[in-house]
Amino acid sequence: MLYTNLNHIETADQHATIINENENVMVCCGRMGPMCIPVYGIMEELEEEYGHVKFFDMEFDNPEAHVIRNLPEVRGFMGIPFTIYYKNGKVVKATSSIQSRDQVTSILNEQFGVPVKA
């Protein structure tokens, strides 16, 4: 399991349930390494701001992560983490390697809409 403050996905069945029961989902599939940890941190920071998005991590080396590693959208990716954005159970965007906060928020805004301030 990854040592983050995000919710963890540990099985393929759990992954399927999450993406099918939530409209907007971001899953970061990686390890506890220098390219992945910054992305987990960004996701942790954005959880409160983007209440309409569910944020999860999944351990890249978990055999159950085949549901991420075998997606057609990640074919050719060379670096981890693989970050997948799901809308209504379908992949709408996939990125690999380290991402900045601006890159992540740009994708979140484009795919899921800008967060509404109360």
Contents of the next structure:
Amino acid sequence: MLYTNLNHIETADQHATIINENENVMVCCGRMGPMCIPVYGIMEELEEEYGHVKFFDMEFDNPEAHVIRNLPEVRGFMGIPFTIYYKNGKVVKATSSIQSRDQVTSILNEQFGVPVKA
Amino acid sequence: MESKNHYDTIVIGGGPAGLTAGIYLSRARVRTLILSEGTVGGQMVLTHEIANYPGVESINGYMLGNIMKKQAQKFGCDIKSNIGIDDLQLSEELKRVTLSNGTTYTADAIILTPGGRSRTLGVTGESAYKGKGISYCATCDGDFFTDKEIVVVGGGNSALEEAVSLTKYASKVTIVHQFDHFQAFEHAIEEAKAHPKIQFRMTSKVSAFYGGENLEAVDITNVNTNETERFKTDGVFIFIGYVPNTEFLKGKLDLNQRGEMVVNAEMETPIPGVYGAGDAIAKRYRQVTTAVGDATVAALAASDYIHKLKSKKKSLLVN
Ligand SMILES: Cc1cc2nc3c(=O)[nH]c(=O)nc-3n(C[C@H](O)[C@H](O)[C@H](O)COP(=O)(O)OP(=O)(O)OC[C@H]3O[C@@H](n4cnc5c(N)ncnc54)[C@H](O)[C@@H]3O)c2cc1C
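Form predicted alone done; form predicted in complex with its partner chain now:
So here's everything in the complex, that chain up top.
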């Protein structure tokens, strides 16, 4: 179980609905380990600032996470978490292993646009 | 000085040391801000199970960090994580911290608790193959290397223990170590040496990583003869110790040869109003309990310093 403060994706169907019904989605698929937790932490903090992006996690060892583990974009990945960025249901970027806040925000800005400050 | 960006104390670092300082200071009604570059919890979040924190039989490091964070916030401590610090002025009476987003905070006292991080090799190809064959965590990524041949770099307890645990997955583990002896407990050395899947390359270092989409080979250089061999491998796990996160203090505070802060028994640095605590100070044992203990002393000493500073300012106003 992932005990983060993010919304969790539990099933492949739920995953399909989320990526198809939301324009910009970031999903971090990992475990409660040292390479994954920092990425969840960064996502939790970016949720408010990036209101135009939906943030989710999914447990790597959940059999339903095949929807992420079998993506062609993650072929060759050998480090968790697998972090996937979807635009209108399509994968636009995928990263393997731990990422810094700067690496995450630069992908978000490039793929989904810089957040507009209130 | 009264402004929303002025605090009695700023704590730099949000690991167990920084959070403890935040708990003690805020509870004593000392207005406190914790600024942390990484996730709150520090290295604790890297730990699946902490079984040696007194009073708690066993807890996941992430959870312990979260509890400490909530405890500090409950007493009124402000916490900002995943921030970058661009500038730091410690030597004046009024301390100043400027973040990379341009915001400046001032404080009467500063407690430095930046902790440490895993050392990286810093050689060609290391960042390109992170997550594509190079890993720093056996429990996270070990299963990607089932029936594969891998290399473990390092010669301390972590390297030897993780090499043994990786034999659950890998068909062969080659330990590459720069010296001719290990710096680990005898039982860890014996276990690794006795393991049929483990081989050794002593007095050697990994000097480069190569591959296509994924890592395919490393260069292993003998440190005595300087001869280099291209060695085929599917993965490399690196466990070569820790470095203090004190680069940002260079030129602002005297550090020892290992880059650690040197403090006295009150956790004072040579600069008045500046304290150090946790893994980044010069000390032998680095644990959650020692970090928490150092930070308790630092917080109490800082609280006393602020009290005296405020009394001094008040008496100057009266006279
Ligand atoms: C894998 C692993 C397992 C461990 N297991 C145990 C265990 O079972 N029991 C135990 O007692 N100890 C354990 N430890 C050791 C323990 O985690 C550390 O001793 C402890 O976390 C040190 O606390 P700290 O607050 O000094 O530093 P850290 O925990 O390193 O926290 C420092 C914080 O400061 C932040 N920071 C760094 N640089 C800056 C900067 N320039 N500006 C702002 N913030 C900055 C970092 O992002 C981090 O959040 C383990 C460590 C590891 C790595």
